[in-house]
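Only one chain comes next, encoded as structure tokens, the form predicted on its own.
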Amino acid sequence: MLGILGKKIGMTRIYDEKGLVVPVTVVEAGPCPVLQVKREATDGYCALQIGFGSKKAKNTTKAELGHLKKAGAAPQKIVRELRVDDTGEFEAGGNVDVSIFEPGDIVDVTGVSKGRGFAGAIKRHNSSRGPESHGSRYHRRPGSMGASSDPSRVFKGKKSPGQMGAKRSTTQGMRVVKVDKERNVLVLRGAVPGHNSGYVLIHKSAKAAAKAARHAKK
């Protein structure tokens, strides 16, 4: 699904129509210049190669300054691939902007989520604690690991205190509640994964989508 790179300014509230609070989070999105152009006869499959965020050429490999100058594109720190239906408006060179966006429309936002370092069970997975009386040995620890001698291990998955967070986090359908073409800002309902300044991938909702579908051919 076409989309947009962006990144994450801080979360804030508003007043809608009915003057109830509700919660956004505040994205800077693109520009975002298109760095090459997938196409069906030529690649066998239809994406868009588009970039965010500057970076110094003497960070940059002469390969990707090579391949940036076909696009006429400075160095971008951010370069991601994303597959759409069709390509035919689209040419390197040009820019994919927030208006690719309307409110009201439904997204799906993809960063990092917030690091929290190595975490025990309850904190990580939501575990239930043991007794709190004196004695019991048994506060936060992760809880029983499995059987004796059959199977004499632990099976895969197990729900362990371990490193939380830090990982590449997806939520789906985002509200977008405004959309400030002069200013390329996208104020979507709700929190996005990362932390302030933190890079964030916007793309409008496959599932979203596929239901206008069903209900247009109703």
Contents of the next structure:
Amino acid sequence: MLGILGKKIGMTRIYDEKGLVVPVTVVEAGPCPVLQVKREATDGYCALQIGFGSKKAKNTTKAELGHLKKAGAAPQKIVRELRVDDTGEFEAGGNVDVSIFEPGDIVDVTGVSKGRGFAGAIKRHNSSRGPESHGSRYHRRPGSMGASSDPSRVFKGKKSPGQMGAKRSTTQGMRVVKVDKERNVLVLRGAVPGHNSGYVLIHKSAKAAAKAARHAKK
Amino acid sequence: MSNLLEEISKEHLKTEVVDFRAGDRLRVAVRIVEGDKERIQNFEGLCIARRGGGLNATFTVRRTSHGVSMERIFPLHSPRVDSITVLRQGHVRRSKLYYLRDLTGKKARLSETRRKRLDRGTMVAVPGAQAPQAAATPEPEAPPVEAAAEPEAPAEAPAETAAEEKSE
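Write the structure block of the form predicted together with its partner chain for the protein whose form predicted on its own appears above.
Once more the chain from above appears, this time first in line as the rest of the complex follows.
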């Protein structure tokens, strides 16, 4: 899906034309230089390779610099490949900017969720806690591990404590409220995964596209 | 807060808001949209709290009618809040008057303010808001700023005065 890389700036609220409050996330997105265009003929599939953010040349490998040189781009902090059905008019050396979106578009936003560290079952899986007192001795434990001699093991997928967050996460079906081409800003309704100034990938919604295709068939 | 976030919020901020604080009797003119018709409805009551800054600022108005109390929380910068009129400046010693919820009748009264306050109905410029209409000329914005600055802190930010009260 065609998309754009960006940086989460933070959340605020704005008012819509009816005067109602809309909770929004402000994302600074693009312009992302197109580093490589993969085509059916040459690569066996269609994709765009785009970059975002800057880093120092001295922190960039020579292999990377050579690759960037072909597109005439500066060193990029993050580089992502987006599978597209049609590479369209995009060429290596060109840019993808926020104008690929319009207010009202439905998008999916992928980012790295906030890390919660090694979390217990209560925080991680929303399980209930035990009583605090009356000699309960069962406070925040994960509960039964399963039956006894049959099956004599713990089933896979048992909800246990472990690392929570800091994991790739996608929020689907977010609405674009505003596109500011001058400031390269997208304003999206709702919350986006990750902390402020985290990198996010905003791409056209898979579900919305599938729905549109279904309607087109009818 | 990052600059970009401020810039986006700026477009939605009201340029000036009437000076009021917890303890004031307010008349809030609320825009109500019914179908394609729009009318103004007044909600009159006591402001018992102001909270939040910038676009997130809200205030709570409490009123009692026919023995039933109700509270409404208004976003300060909502376009649905058409105007706010201060009817009376009450004398209070804290910024959140939640204790009034437990009081009724004569005990729930407040006396007139004894503090030095801006004149009732003075408009105060919202910090960080866009200049009204003519963005090129900062003059139309300047006078309310000066007016607010003259009597020192009380009007500038209600949060500040709240802090002052505590130290008193």
